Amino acid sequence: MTRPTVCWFRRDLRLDDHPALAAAAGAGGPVLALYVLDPALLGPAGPPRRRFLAAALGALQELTGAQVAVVAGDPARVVPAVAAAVGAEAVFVTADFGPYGRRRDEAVAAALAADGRRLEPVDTPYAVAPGTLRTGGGTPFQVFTPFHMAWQAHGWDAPTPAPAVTWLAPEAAGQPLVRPTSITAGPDDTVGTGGTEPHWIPATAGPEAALDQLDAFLAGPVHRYKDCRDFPAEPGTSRLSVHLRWGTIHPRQILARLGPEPGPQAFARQLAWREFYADVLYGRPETARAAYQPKMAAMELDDGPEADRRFHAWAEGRTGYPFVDAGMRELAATGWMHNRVRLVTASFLVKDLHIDWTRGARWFMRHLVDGDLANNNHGWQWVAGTGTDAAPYFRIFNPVSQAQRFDPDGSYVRRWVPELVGVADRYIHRPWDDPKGMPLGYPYPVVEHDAERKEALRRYEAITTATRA
């Protein structure tokens, strides 16, 4: 009789297009489906990510007939113990390319090997695995455009259907089992103060919901994507980022359905950005926390009580700049923020308030339901001018002109900043200029943008001069 195998689910909470699961099932024996609640990952995750994870695991339980063993603990202990309990020689996983994931998998592989078992990485959460593409000189890409060209030329496999699996009962794991609903427990498990239903509620979790969301996107918004994706009041984005984050859908499943038209190809380009940042982090794991450009570590930053006061004004959506405040309130209320607004809010923290980008990146990772280390932190580095962009620091988003361009009638701002509902369109993004006076309860700007832009450029010039000296 063929021995059992273990399929260790991680950022691949689906059955379709799951090569690691197919490999486990293809070994011929029954499969123990395992999910490990790793305290190193669950601890820093905020309520939105915990709630979505619980819901996605619940959806996976439904698809498997409640055959997933959810176990809490250090994977280096749990995975070998489960493999021993079921008599598995191999544990199949989707490879992890993040700094922590690689260290964790090395520890798990060593523990399994010590017991005569093995860890079998199969496939990747990306269309093209990080570390695959190289420049003509054999080095990792540092610029997106040539990476994108190489990514397109390389291509990717077609998605595959779910395999036939004979499941082992979760009790065979020999470990205490955890109910997914318990993951959300905690005194800080609050939705926010926006008063609207968050888009990451359990009904939207799971692979079936992901495919439904893809269907809805392909039925209409994708064709307007190139022109509408930057307007936060428009239903112009896919809302698939959370499903890509948790692997309830694979990028192959999306790319296989994108046509050659401008809208679909503009969306494919955004998927390539996600893979570019994963590739950058794979090659330079220290850049999860440190500047990609070492010279930028010398940038003068603000700290102390006044910087803390301004940071909290930013985090609470009370900077006095309506577009920034709308974005931060959307984040608090829903666990998500429109990408254009992410750029503007990040720029405001770094270039207007002169606060370290890592502080903002941590805040986003804590509150975003789709928080992805590579995409989030290297997106912040792009805005902060510390990352891969060749001429980055001079890009300073003006929070007023950005709002006037991408929210011209103030629909987005009025949705999230109710104090400004009655302000005329002419003044919605500059309420301090309204002849009727500032609306009751809304703050005046914490800083003056033009002055802080000049200050940001002065600080950059200072380190540039020091580097040339």
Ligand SMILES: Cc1cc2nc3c(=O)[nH]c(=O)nc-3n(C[C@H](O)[C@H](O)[C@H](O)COP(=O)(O)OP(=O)(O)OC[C@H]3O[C@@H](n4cnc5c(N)ncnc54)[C@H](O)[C@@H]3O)c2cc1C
Contents of the next structure:
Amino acid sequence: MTRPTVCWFRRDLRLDDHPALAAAAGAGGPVLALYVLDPALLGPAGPPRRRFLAAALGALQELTGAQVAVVAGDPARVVPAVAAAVGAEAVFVTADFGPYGRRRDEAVAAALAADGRRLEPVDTPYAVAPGTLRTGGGTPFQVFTPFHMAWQAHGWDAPTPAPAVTWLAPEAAGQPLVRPTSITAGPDDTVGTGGTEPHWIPATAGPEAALDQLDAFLAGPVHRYKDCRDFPAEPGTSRLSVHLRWGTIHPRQILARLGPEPGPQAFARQLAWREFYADVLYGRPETARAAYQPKMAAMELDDGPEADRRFHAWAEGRTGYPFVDAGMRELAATGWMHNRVRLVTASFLVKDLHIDWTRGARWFMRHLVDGDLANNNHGWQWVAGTGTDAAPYFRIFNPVSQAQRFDPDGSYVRRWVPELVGVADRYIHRPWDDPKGMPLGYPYPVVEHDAERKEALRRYEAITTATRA
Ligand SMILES: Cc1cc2nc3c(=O)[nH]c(=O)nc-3n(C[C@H](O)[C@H](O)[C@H](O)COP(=O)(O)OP(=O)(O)OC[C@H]3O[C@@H](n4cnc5c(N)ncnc54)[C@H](O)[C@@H]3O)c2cc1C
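Can you return the structure of this protein in the form predicted together with the named molecule rather than the form predicted alone?
Let's see the whole complex now, leading with the same chain.
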């Protein structure tokens, strides 16, 4: 009889278009579906991500008829123990390209090998595996546009249907089984907002929900994407980031359905940004924490009690800049923030408050339901001017004019900042100028943008001068 195999699910919580699962099933024997709750990953994940994970695992249980063994512990210990318990020679996985995932998989592969078993990486969470594309000079791409062209030229496989699988009962794992709902418990570091936990609607978590969301987006909004994607009050973007984060959908499943029209192609270009940042992080894993451009590490930054006070005003949505505050409150309430607002809030922290981008990136990672190391940290580095292909440091977002351009009638601000509901459109993005006075309970600006813009430029100039000297 053919021996069982293990399919260890990680960021691939679906059955369709799952080459690692297909390879496990293709070996001929029954498959044990395994998910390991790794404390090293669960610890830093905030309530929104833990809840989404719990709900996505719940959806996977439904799809498999409750055949997923969810166990807790260090994967280097647990995975070999499970493989031994079921008598599997091979553990199939979708390869992980992040710095932690690569270290973890090396440790798991070594522990399996010590016991005469093997880890079999098949496929990746990307249309094109990080590390595949190279410039003419054979080096990793540092600039998005040529990467995008090479990525399109390379192409990707068509999605495949779910394989037929004979599941092995979860009890065969020989480990205590954990109920996915227990994952939602954990430390909550919501600051000063009355302790209300962010809420995410778990009904939107599984692969079926992801495909429904894709259908709805393709049925209309994708054709207006180019014009609407920057307006946070509109339902102009796909909201698929969380599904891509957890692999409840694979980018191949999306790309296969995008036509050549401008809207779908503009959308595919954004998917390529996700692939670009994964490629960059794969080539330079230290940029998960450090500036991609080393010279920028010398930037003069603010810390101490006043910087802490300002950081908390930013995190809690009390900066006195309505567009920034709306974004930070949307994040706290839903675990998601619109891309345009991510750009403006991140710029405000770095260039108006002069606080280290890594501090903001950590806050985002803790609170975002789609928190993804490559996208988040390189999104922050792009804004901070420390990354690849970066917006020059001197391009500084103005929180008022950005708001006037992308939230012209203030509907986004009014949705998230109830203190400003009664303010006239003319003053909604600068309520301090309202002749009727500042609405009760809303703060005056924590800093003055024009002055801080000049200060940011002075600090940048100091680095540039030092580098030239
Ligand atoms: C400071 C900052 C932090 C960010 N942190 C994250 C993060 O932790 N996780 C995350 O998935 N995205 C992050 N982004 C990128 C972007 O904001 C989100 O992917 C997007 O807002 C998700 O909404 P959507 O799915 O509706 O996007 P859509 O506009 O529908 O885009 C489709 C998909 O393309 C990818 N994408 C779109 N824009 C970008 C981009 N600028 N960079 C990389 N990929 C992109 C995402 O996977 C997204 O789901 C960050 C951006 C900034 C500026």
